[in-house]
Every structure is written in structure tokens, then in C-alpha cells.
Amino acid sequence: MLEGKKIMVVEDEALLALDLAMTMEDLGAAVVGPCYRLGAALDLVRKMKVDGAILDVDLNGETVFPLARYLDEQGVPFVFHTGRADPASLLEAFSRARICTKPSTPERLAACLAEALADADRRSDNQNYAPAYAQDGSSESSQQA
């Protein structure tokens, strides 16, 4: 699922972070980071190439926006792992996100940026593919109503 792809986790919860990298560790992934502060993933994301990214939206009361907007702009295919942000102005402002909704656990996390991945492939190799997402981050019909 995750095998040899390299996963950036920002999650300021000290404990979830060390959690969901174990966890992508386990499933495969080199994980970059856990970083627990936007400038410190900003920076390390500038240094390395990643294949995908976990972002918690409230960093310790800064939003991951500027993070995201960088990963999107890469063609990065990420997840938002959040409990306060609503889900539809974050599918306005990315499309292409996925939304796990916490608490959740980090299996059903590490699924979703599996299809995330898969939803990004598919994308580079069907320029027309236009995914619809359910608040959840499990696809619903690729066409639109």
C-alpha cells in the first residue's frame, strides 16, 4: 500500500505523531519527519522530495495552509487529519485533499493516503480523471453531479 514511498506526518500531538509514523513505518513508508511545527515542515519539505504528506490543520494555533498550498503545487497528494476544520471549505480551497476526520484510527488514516496516492496516479495518467470525495477521504463516483 505504502511500500518504499516516502510520507511526511505534521502533527503537532507529540503521541498521534509518533503513532502515525510507526504506523507508515510499518506499512513500508519512510516517514519524513513526524514535524510538529509548520516553519520546521516548510523547511524540511523544501529539502526533500516526498511522495505524500499527513497534515494535521491546527498546528499548536497555526494553520497547515501554507504547507499544503506548497504540496498541491508539487503535485503532492496529502490528507488532512483534522477535528475542528469544516470540511467543506477545506475541499473549496483543495480539491484534491483528502479529509480523515479524527479521531480515527491510523490504519484507516494510512488508507486514505493510499487513495490519495492512487487518486494522484491516476490524475497523471488521465488528464480528464476528477475524483469526487466523501468527507471520510473514500471516493464516490468519479463524475460530479
Second form
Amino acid sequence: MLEGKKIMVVEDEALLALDLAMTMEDLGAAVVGPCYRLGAALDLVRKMKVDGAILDVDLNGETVFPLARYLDEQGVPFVFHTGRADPASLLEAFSRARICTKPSTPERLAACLAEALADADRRSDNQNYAPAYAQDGSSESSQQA
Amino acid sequence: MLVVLAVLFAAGALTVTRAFHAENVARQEMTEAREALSQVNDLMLILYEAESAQRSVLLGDPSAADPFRAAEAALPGATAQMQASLDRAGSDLSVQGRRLGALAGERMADLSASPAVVPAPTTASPRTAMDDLRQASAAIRREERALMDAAYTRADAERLRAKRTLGMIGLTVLGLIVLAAMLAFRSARAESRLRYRREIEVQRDRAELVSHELSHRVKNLFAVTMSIISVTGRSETDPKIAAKKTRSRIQALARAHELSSGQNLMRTAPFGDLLEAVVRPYCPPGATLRLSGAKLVLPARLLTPMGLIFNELATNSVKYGAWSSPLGTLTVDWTFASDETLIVVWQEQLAEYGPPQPGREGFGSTMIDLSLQQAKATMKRRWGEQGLTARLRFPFSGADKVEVTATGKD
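Rather than the form predicted alone that you just supplied, could I have the structure of the form predicted in complex with its partner chain?
Up next: the whole complex, starting with the chain shown before.
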């Protein structure tokens, strides 16, 4: 389900990041990161395209929101991995995001992320049936390639 | 309230004025009555004088004629004066005064008519005439006294009324003062209640914040613990060793985080205490651990990486380093450099110097590297004849609010 996908891992707990990265690799994904800080993650995501992301919400006193907004604009699906008690406020700001509460097994996170990727695929399919279909042939051409 | 007080004061002033006025009237009436009475007495004295002088003449004392004449001359004036006083006192007394004046005039006329001879026959006997006079003067006296009594009674009544009114005004003022005091007390109480409620709100907010932070940290720690289990499991093939390492790492985590609790959630325990908690348990009997450096309060974000780093260093020391023999020494010194960096020197001293023996590069060093990255820290390791020397640098950010004091810890 995540095979061949480029997945970004943003997590300030190094061990957790390592565990996530290892699990993603086990599932056949290519890990981008792991990133421990917001700045590094933003730099990285601007340089290379990613297919999905796992985001810890609190990064050493910073929130991951600037990165989440950027990914949202790019249409990249992501999962919030957080110990916060108020998922409602997260969904308010990022309606398409999925939330996986800490502590959670890497497998569950992976499943959650796979769902998010599937959602995003459905959304882009719907877009392709829209009247703008003729102008936007990018997804079709990539399928051919 | 002020209006009520003003009305009360006006009523009080009026009552007092009326009481004074009644008193004054009574005094005036008394003075007049006393004057009238003394004039009545004067008149009667003149008549007595005339009687007694006339009797002396009759008894053969010609010199007594002079006083008789004087009395005779004084009578009209005295009568007029008395009449004037009684006229002022009222019509009733005026009539009586006129009667007394007439009787006195008649009597004097009788006396004058026969100064030196046998008493001339008169309309009435001398005694009867004097009796009439006495009765008339007594009536006037009674009347005047009644008038005086009435004035006194009025003044007394007025005084009593003033006393009552003033008493009531006093009570009302007292009531108003009590009311004002009660209102002031109630408003003060309400204010203090409000302050108390605000204080409670502040405390509740603080407790909520601490509880949120704690819950967040607990979830994070569980996540880290799960990661320790899974990554240690991945790197070790022998389940016994994997279990042992997992346990020691979780224990280091637990010890490091034990230092932060309650009020110290954000600013945790001193660095020396962290080393004491994480490293000391590995010290074999007979071996030495020396800790020295400034008292430095760590930010909470460093607890997990530092706990894991020093746990790995300590387990390595037990496996391959100074603490692999019971005579080895481990010294940890730390200073807080001017560029807001904590510099830690981890120095092992083997019981027997020998060729450098870097330990096996296992998952432990990956763990150290990861934790260093997390803490933005660096570490330089050097193996000499006496063992490992590691220099670690932990940069602190402005948000960490570092507290440094001069007292050392060893």
C-alpha cells in the first residue's frame, strides 16, 4: 500500500522517528527525513516532492502547522501523529488531515497514512472528471509513463 | 442618604429652637409676673404704712402725719405702675388690678378724710376695707402664679418634645451609620469573594496547563518506550539480550523523567541529579563515580535524549570501559560556557591501563547519535590508554531559561 511512495517523517523524538522510518522502509516506502525540526522539514519538502507525510504536531516548542499548510496547498496527504487531547481543533484547521493519537504503533500509523493516500487519489480522480479535464492531462500522462 | 441627614438636622434645629423659644417666653412671663406682684406688694405696703401712720396720729403722735402724707402721695403712682403691669398681663388681671386700685384709692381717701379725729363713718369698716384689699391682691397673686405655672408647664412640655425628637433623630442617625457600615462590609466581602474566585481560576488554569503538559508527556513517553522496544528488538537477535537492553533503556528514561514532576514540570531537576539518577545505578561496588559542575537546571526537552545518551555511555563503560572492573573510575565534569552551551567531559580511568579498546559499534551508538541529533548536541570520543574520553556539547536555546548557580555538585 505504501510501496514505492516517498514518505516524509517529521518527529522530534529521535527514537520514535527511527522506529517510524524503519517501519516505512519495511513496507517498501522511501523515507524522506526523518526531520527533527520544522525548518529542516520545510527546506527538504521544498526541494523534493513527497507522496505523503507523518507529522508530529509539537516540535520542540514549535508547531508543525506551517509545514502542514504547505503540504495541504500542494495536495500532499498527511497524518498528524500527536499526543494532543484536542483533535477537533486540528481538523478545523486541516479538514483533509487524518489524526493518529500517540502512542500508536508504526503499523497503525502506516495504515492511517495509506488511507490518507487513497483519499487523495480519489480526490484527484474526481478532479480529472471535472470540465478542466482537457487542460490537465498531467495525471494521465504520468499513468502512461 | 445625604438628603435624609439634612432633613434630620433641620428637624433637630427646629425642635431645639422651639424649645429655647418656649423657655424664653416662660422666663419673660415670670419676670413680668414677679414685677406685677412686687408692685401689688408695694401698693399694699403703702396702704399699711398709711394705716399705721394714721393710727399713730390718732394715738397722739403728730410726727406720724408726715409718713401718712408721703404714703398718700405715693399711692397714685404705685397704682398706675401696677395697673400698667397688669394691663400687659391680660384683660382679666387688668380688671382685677383696676378693682384693687379703686379699693386702695377709697381706703386712702377714708384715711385722709379723718386723720386726727375719730374715724368718720364710712361705707365699710376699716377691717372690711382691708380684707377686700387683701382678697383682691391675693387674687392677683394667684392669677399671676397660675400664669407662671402655665408658662413653666408649656416650657417643660416643649423641652420634653425636644428631648424626644432629638432622641429619635439620634437613633435614626445611628441606624444610618449602621446601615452604611453594613453596606461597606458587604461590598468589601463581595470584593474579597471576587478576588478569591479569580485566584481559584488562576490556580485552576495553572493546574489544567500542568495536567495537559503531563498528559502530553506521558503519551510521548509511551511512544518512545514502544520505539525502544521495537528498535532494540530489530537490532538484537538474541531475545534475552534484547529484553535486557530494552529494560535498561526504559529504566534510564524513567529515571531521567522521574526528576520532573509536580511544580518542576517545565524546569526540571539539576543536571547533576540527572547523572546521579541515570549513571550511578551502573557503578559497580568498589568503583568510583565523580560528578562535579555548576548547578544547572535542565529544560524538559533534554530529559529523554540526555537520559538515553548517558545510559548508553554508562552501559558501554560497564561492558568495555572503566566500570568493567571494580577498581575503575568515571569522572564527569561539566561547565556552562559563555555561548549558552553545556560542555560535559566524560572521562573514564581504567584500573589497568592498556591499548585503546573502542567498544563494538552496536545499536547503542546509533541510539546515542539519534539522541544527540534530537538535542542538537555533538560528541567527540577519544580512546586513550586510560580509557574513553568523551566531550559533549549541548547548546541551549533562549527558550530553555537556563538557571546557573555557583554551587557545585560532586
